[in-house]
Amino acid sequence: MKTLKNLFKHWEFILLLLLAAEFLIFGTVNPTKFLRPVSIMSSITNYISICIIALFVTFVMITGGIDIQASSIVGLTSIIIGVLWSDAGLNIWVAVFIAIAASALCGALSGFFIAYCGVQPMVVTLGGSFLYSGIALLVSGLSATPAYQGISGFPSKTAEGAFVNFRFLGKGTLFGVIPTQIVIYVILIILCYWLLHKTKYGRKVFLIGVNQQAAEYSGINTRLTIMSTYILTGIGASIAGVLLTANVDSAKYNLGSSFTLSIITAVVLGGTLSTGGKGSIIGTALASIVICILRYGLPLCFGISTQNLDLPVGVMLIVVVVGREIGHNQQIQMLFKRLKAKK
């Protein structure tokens, strides 16, 4: 029994039994469409962008931050990748590189304003957001292709039909089954889970949420460190972007542009706290998978229109995250021992 209770004490367990129950739950409703391994891959790979992000995004919440610009990055990567390829005759990798360095570069300009000059994450990654949208469509105005097409063709097939190249990112399949989204992301939670939770600079992550002043103390450089969150989400976004253009073969300046809630729910979802101090590689990870999965269900399974998914997963969102607040308030905890006693 205190194995068991140990284990609900850990978030990543909750979120473990919740995937359960979904597969649980929309198995039994529909087994022919939904137990098939191929389609959940597929909707993981439509959902795979969000879940990239959410994890970089997880560095900046728990120092205490927010980062809302990151979709602006992900339309604004695909842009840059789409006119430098197409109008200015780059080679497609040399295209994504300066495409990611530019995305570093813009998640760098916000840390620093954050970090260095004191002003709101919120207000910063807000205008964040609307600077990058607005450079994005200032890009696309450099093609010969109108804004509203997007820049599509990238090379993609053999004579056999098989993706290779930049499609093959997006596309591609390794062994035949497993899609290279899906490796890619699973390549990138260990990297971020290294880096967060077994090097020093993970730690010094954990300080800043926690205490500000007192890892400054500590000598730790806190701007520096907030700084690099800022440029580490601004990758992300930058790799979400690459990955997302190359799966719909189409570079457009808005690309993702309706990524922000859902990145900031998987998030929290996930077991960051908004205040800092508190979060894990592997929460965010499975919260995403749980997110995908109930948007992947929802309509298979109980026919809810795609339009009107965001309200169960705004529910369940409520409901999980009041549900943990409360179980971690001790006045509340006081309040059910008294009761217990009593009886």
The other form holds:
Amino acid sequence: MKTLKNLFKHWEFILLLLLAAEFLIFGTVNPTKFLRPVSIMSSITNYISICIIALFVTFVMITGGIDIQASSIVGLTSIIIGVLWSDAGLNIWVAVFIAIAASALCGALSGFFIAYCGVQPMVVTLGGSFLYSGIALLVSGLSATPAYQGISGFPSKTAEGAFVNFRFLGKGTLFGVIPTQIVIYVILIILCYWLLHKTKYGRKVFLIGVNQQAAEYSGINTRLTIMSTYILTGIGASIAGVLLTANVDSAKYNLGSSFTLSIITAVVLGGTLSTGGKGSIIGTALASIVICILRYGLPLCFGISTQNLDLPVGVMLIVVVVGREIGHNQQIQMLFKRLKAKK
Amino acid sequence: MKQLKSLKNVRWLSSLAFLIVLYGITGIINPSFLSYSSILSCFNSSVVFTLLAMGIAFVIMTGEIDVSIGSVMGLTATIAGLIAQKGGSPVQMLIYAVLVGIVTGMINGLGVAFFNVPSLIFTLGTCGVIRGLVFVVADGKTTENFAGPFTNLGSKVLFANITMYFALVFILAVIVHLLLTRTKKGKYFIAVGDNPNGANLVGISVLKTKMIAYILCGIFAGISGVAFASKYGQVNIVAGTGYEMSAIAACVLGGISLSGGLGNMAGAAIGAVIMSSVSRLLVFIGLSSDYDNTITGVMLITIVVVDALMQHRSVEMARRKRLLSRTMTNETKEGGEEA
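Let's see the other form, the form predicted together with the partner chain, since the form predicted on its own is already up.
All chains and molecules follow, beginning with the one already shown.
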């Protein structure tokens, strides 16, 4: 009994229950269509960018910051790859490398203003989201292809229809079943988990979130660490951008522009405190998958229009955060106890 | 301390100066911009943004944030559109808009102020829910083909090229600004944002103030939805997406601090005019509208960074002065003991 109670204290366990409940409900309503491993995996690959970016935004949120520019970096990465590859004639992998480096630079710029100038993270990344999406649009102007069309025709497909080279990242499968994107996602989860929970760097990130001043006094270079989290997010967003470009075979400046709210939803649902100091990679990953399955299952089993999936996700977010707040807030708990006593 | 105070008071003046400089530079590059009608058209087109920015300014002043206003605007715009299709009157639309604003504002306020959920997260949730409601209300279709004179209202000119909407919003902005700076209750918003515990101690209800801020924010967003519908003549289901970010940016440009307790209504209105002018100014400068976001981003980051550095400096100087005076008094004390 006690161990069970302890389990409930872990947010990840509740997420796992939520995931199980989803499978149970969707599975009973529409077992033939829902319970197909291939489509379940594709439901995750549909939102893989959000899942990946959420992993990295967790770092930022644990330090007490927030990053709303990541979604514009996705588009920037995509268009840089497209222009460098199709118009400048570079090798695709060189283009990918340059795009990732540019994104890291974008993250570093915002991180610098936040960490070294002391501007609120929300404001800087808001400005950053305007700036980087603007730059993406300007970069797309360099291309011979009209901006709205998107650059396509990335390498490459073999005669048998198998995806190789760059497109393998987005469309290929490992052993013929597991999509490459999921493999990359799992690798990134392990990497992030190691970085946040097993290294010195991760402890620093947590300490800064709990008390920045204490961290500063104990000899941590807090400013550099904070800046580094934004660089990480930039890199994460650009990895998502690479995968998305490879998947849809189109380099566009506005890819991913609507991701911002979903990313933050995933991170918050994963148990990360927006005030900093608490959070976990496993939680974020589980929450992302919960959202993916919800978005996949609802239209399939209950016929909800795919355009209207913000509503259930929004309801879930509100219920979860309010519930968690009631659970933690002693004043409200006292209120409930008093009400019970009166009855 | 006096310096800090005077800095606070002139904050909106500095954003006005920025607006004038922006117009001036455009005028130097292209003198044809500096005509009465083209400058006024900048003002006239800023109506929707100004309403949104003024609404969210209440919330930001109390130190919270509301990212659901874009979808609230979309919802009331859709409702207004549906009423307009049947030839209903604008008064009816406004009543619905205000009601929607009050309800959404109350829900947001309840979540943030009563349940203590971080405001960004809670309003993110309501944003998704309201966006879903837009879809339900509009039945997934773009609302268009308005009957009656509704769409003509947006371009109705009162006098000297000033549209009715702009005149109304201008008067509203002046009234709200004066209410917030001159009345006791109006100052509660700033007080709560500056120091919630302190405000509580002097008898200001933080919960109530935040509630009112969210409700006002909802009402303003609701009204801006009606203006949006009449201005564009059609409302699709994603109308207003991203407007919340522009409104927040407008407030920041107007000198309202996102950590609360700093700024005023005039700043928000001026910031909104700056935000909506940028794309128009680009036309006169001769750059393509592709530069719109880039310039907005650069402007925003530059202003907040300069502002932060300046504030940092003034705080540092005040601290130094304090330390200096303390050591001096200590020295005289010690000197006195020796004697």
